[in-house]
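Take a look at this single chain, the form predicted on its own, given in structure tokens.
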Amino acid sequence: MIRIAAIADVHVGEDSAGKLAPHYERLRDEADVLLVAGDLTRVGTVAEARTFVSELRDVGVPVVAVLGNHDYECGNDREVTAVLRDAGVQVLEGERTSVEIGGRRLGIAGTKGFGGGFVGACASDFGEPEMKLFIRHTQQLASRLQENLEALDTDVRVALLHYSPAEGTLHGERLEIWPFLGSYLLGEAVDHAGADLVIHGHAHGGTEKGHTAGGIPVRNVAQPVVKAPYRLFCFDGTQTEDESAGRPDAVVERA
């Protein structure tokens, strides 16, 4: 069995020391890996990043993360990434990694992603240069996500994002801000490449469960949504029609 703990939007500040560590100390008994779907910090300072990694000191499992929009706020994303990597956290941006777990391999393709909206209400790369830059950024990240998912030759494949690839997990958020919470291009990339699960955050007022247009499970693990230190996903090697959709495992979810 592959056991994945996932969380997003913990928004660690310099005053957060000691708040997460007690939960992470027991994570190793429940999970084989921890995935963090962005917004590790409040405003992306190096000090906040150091506080975050100090909370992980006893986690005892590999940690894989993507950055979120909060982690870019101060323009220190490279420095924040360096702090995380120095502490052993794998930070992905248009990259992939794999983790060996009990003789099976978990593959993770990660990117922050970006906005743009969804089918029938999406922006396009037409008009002002600023609009072209906005949408082309999403296009580029979606393209890299697809390439990395396709390149993963693993038993289970997970797409780790910050922005949402599907509308289903945005219900509860105001419709006016959906274009800033995700993009259908990310969902198309996942569907074209194939995956067993998509994990994202960012939508604090959204819904936990959704699917891509192609039926791949999407889970919003933003802490304000799951209201827990992390959500646990287990791939147990069984298949069910509604969850696995022809993929090698069913997603067994636990609080």
Contents of the next structure:
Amino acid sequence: MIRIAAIADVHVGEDSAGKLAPHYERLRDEADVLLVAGDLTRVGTVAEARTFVSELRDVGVPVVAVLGNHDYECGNDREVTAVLRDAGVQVLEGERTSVEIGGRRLGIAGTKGFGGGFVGACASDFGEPEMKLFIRHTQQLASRLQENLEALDTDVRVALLHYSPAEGTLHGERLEIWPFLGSYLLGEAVDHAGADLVIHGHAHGGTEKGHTAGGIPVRNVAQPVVKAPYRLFCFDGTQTEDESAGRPDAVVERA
Amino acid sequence: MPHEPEPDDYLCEQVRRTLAHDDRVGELDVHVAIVAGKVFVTGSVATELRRDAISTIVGEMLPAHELHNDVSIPLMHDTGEIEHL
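What would you give as the form predicted together with the partner chain, now that the form predicted on its own is on the page?
Every component of the complex follows; first up is the chain already shown.
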């Protein structure tokens, strides 16, 4: 089996030091990998990124993350990414990775994603250059997400996003801000490529469970929604020889 | 001529923008409403320090309004049941 822990929107600041680490002590017994769906930090300073990785010091499993809008606020996203990668966190933006877990492979395609809205009420790349830039950013990220999902030849494929690919997990948020919470283009990309699960955050007032238009499960793991250190997902399957010999070692390799 | 006093709707957005950009808060999931001369702040932030800073900042911006800081901090319940997919 493949066991995934997932969380988003922890918004770690220097005032968060020591608050998360105790909640991660049991994670290695419960999951084979931790996925973090953006907004790791409060406003994306290097100091906050260092605090975040310090909180992860005892996690004991591979960590794969995408950045969220908060991680871009100070304009230090490259430096934040460098701090995370130096600490062993796989940071994906228009990229993919795979984790081997007891002879089975979990593939993850990651992007922050962006907004634009949903079918029947979405922005178009029409008119002013600023509006075109806005929606074309989403189009580009969605296109790369589809390419990366299609390129994953793994037993299980997960799309890791910050913005939502579907309306279902936004219920509870004010309808007027849905275009700033996600885009159907992300969901379309996932459905065209195929995936087993989509993990996202960003929608603090939304709901936990939804699905794409094509029926792929979507889970909003924003911490204000799940009110837990992380959520756990398990893909059951035939037990491999390695698994039957004991707990599998998870080895991350860049695809 | 600017409208005097500033309409409550604009005051609410000015407070919300300030909270988003203030180094002590930096959170977007904060909602501000002025009702009957009272200012209600709701939503969630990650730490107690940020919630306390909201009281300080809103108190400075709207000293004549009675402040109700109802901002919550996400509780850490159990991770819950494993979802089998």
